[in-house]
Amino acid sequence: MTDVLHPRPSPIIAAMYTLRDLDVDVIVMHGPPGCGFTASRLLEEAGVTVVTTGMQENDLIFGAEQRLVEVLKKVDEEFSPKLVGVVGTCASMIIGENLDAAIKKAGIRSTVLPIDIHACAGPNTVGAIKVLEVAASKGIIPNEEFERQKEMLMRATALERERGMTSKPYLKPHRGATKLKVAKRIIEYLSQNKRIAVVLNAKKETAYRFADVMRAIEYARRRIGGYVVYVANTDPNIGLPRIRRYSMDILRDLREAGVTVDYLSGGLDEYPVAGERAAKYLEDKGIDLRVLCGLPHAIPDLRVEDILVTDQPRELRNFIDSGFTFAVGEISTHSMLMGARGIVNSELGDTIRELVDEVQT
């Protein structure tokens, strides 16, 4: 058996998050009330209303089309949404439910995107691609954007298989090095007037927290000296509407903190290629220390002396076992950022600031 044994994200959940990025007003989960519960709760924090058709055991025998019809009518009456996503589940897949037929029968005023997906469909990116495909067919996004996003998602899947969280059958979670150890190393390099590069290569909303490392290092640089180059995949002209807003928020907050981004390596949905661009940009900059935040494994030719900042305990296991002793975790980043509209303090950032303040008092 060579399959990945540790838990992985589901295509259903990826579909829900992609619908959020399209700024849908309501997501209807056509399945049991508990399906996707944790993600549903988080998405409501991000301003998306999530409801379920609440399928029961009898529906697996007799079908649940009428349930979906009634829920869609209720959604129309209660929320008057402009854009609705109907997401399939394993239960609706097993009974062969026809989402299109139910949507037509409901006859509501909203544009409705039927996402016929289930947890057995493959990598989580399959769910995101399905949403984008339907969105393009309905004219919500241009076909060129669908093709670009599809390529990014397929490259992301390949990256995870090559050196990410599906590269090994089982990865035991690890919390990484201490923030104190890593902060001391950064301050040591600044104190010695060495050249540091900080690369933000993050995915979607997680960038709100990883960008704080830039703010903290700039805070330290202004007080103790040193030279820092900043690279970020926050191009505000790339991605779905919500993702472009994230980039604009981050660039605004970085400017307010005195951080000048020297190079935009791509958009927040382009981490599989933005990491390669960042590495190439830094090739001739004479950098002594690289601080790589977000998804460091997307940056080629990692060095054991690099500082790697990520939020994934299994990714940290990969790094630590490969000799990266300065790999550090910002655990639970994803869950704390739903609904954020600005950079959120990170534990590493706060540790850097505290150490600098201690030195100066």
The other form holds:
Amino acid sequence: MTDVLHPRPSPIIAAMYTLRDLDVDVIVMHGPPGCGFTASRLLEEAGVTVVTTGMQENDLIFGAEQRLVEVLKKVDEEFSPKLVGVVGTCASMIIGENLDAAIKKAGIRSTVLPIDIHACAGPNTVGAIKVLEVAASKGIIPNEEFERQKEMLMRATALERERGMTSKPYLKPHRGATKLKVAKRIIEYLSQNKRIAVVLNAKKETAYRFADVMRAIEYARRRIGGYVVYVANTDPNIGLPRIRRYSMDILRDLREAGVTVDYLSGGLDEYPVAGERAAKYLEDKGIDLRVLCGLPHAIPDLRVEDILVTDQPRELRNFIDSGFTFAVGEISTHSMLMGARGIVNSELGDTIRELVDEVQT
Amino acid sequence: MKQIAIYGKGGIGKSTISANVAAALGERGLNTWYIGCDPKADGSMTLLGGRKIETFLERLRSSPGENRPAYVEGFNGVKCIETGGPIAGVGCAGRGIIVAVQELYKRYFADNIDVIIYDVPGDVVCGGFAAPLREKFANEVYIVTSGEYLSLYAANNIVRGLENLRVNLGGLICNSREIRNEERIVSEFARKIGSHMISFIPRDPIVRECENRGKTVIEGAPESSQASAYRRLADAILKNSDLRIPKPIDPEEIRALLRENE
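Cool, the form predicted alone is there; where's the form predicted in complex with its partner chain?
Below, the chain from earlier opens the complete complex, with every other chain and molecule after it.
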């Protein structure tokens, strides 16, 4: 395995996001106040209450079980939550804090999921798997759903290792091609009446923004002409209830924008396999230009002429260095989607619309 | 499955007792596992003819994905594992025990095991050393002590840990130092903390002689009275249903008890 030098997301943060996907009311971070701070703020914007036990030096030495017990009691009093997740951190897990015991001692009314995880535990997906495992053991999700998601998460890890951001020891951030260059290319194909395929292969909430590329291209098609096939991994019948809601929101907004999805390639948690299905579906469609949004590297046999739309600057570096000159970035996508319940405009989408409007007027 | 952990003051004879009990259980045909939790990894040597084995953590470090059996089979079919850990002055031994115990539980322990014995170093100290006390790992604890003040003091401290962690004590094992009234002292102390003395192991030079040959007494001197003492202890542990969460006492009470029995 390659030793990766650039920063990677940690299992702790993946655990927090997975708890959010399970619709927990409160996440208790059992650790020093700064642990998971950036993610906590974002998650609070998505409606999850995140609190910390605020461990200090003395708690490392003497143990912080009592702190956790008290915070849980306070959480119960203050928020009367139904479902609570207690997430370990490096500090608490290295000293062997017993989350289970503290939860029992607190004896609160809500269901509490103890997530024994820390950043040294491995790839970020380990944290997500841990949450799902605990949720299955407490009957929050069926065991088959746990197994399905675990399989997806393991495939996601393998995908990152093979073609993604852990495939190279160091990737220097890159902002990708300009939106203008990419938008012009799309409009050029439409005006030549060529066949475009837009594939949304996105991970959970990021789909709220990547789906806008579909809306913009449809907007352009209606004014300029051309032929477009739409493929999206927004199957509303797959995944946790929250993730299904995302799919329903997106399908509703696409419908309103006049986009008919020709093929549903899977659920929003299935991007490691949905990309393969999308590519297969498009095989015999005589497509001239593919616009691949979200996690394009999950689509097999990328071609240098493909348009790749993604959000991570290091992912962009990976694409640009591999010769994909039409790789374009929707930077900071994640942070602007917290709490979203509908498609959010993308920079590429806005550029396409603006160009089309200029041509029209 | 019986999952037991042996605690006690350093140097009191935990490993000798653990290994001999494991050998006695193996002799009865029980599927017995000995898990040495000391980073020195020397507890299982008498079960293995004096041999030192590759530790579990060392293997995890050099070949993380490997799934070959984690144990080395010792005398009487006892499956031996040494968790291992960092060398002195480096890393965190407590964390090592946590990782090893979790991995063993997840990957290797199956329903067909009759007894797992965790031989834990010293007193309960940090969360790592307490890991074998977590409910899914060990469900009963035995404390090895003698009639001397310091080992009773250490035992009392372990009792404090058990009370705090709400773990059952199966009883005290008196490993004799040939103190006057020793059996009475340990029995009385056991009663005071809300437990009982499950066995009295006499002091016998045969233990040292066997150890020098890299053997348990069960193997090296199977006909000896000392071997019988270990067999009796193994039986008592197997049959024991008197498990209780103990209560520590004031160390001054220990001293008073000792003065009364001088």
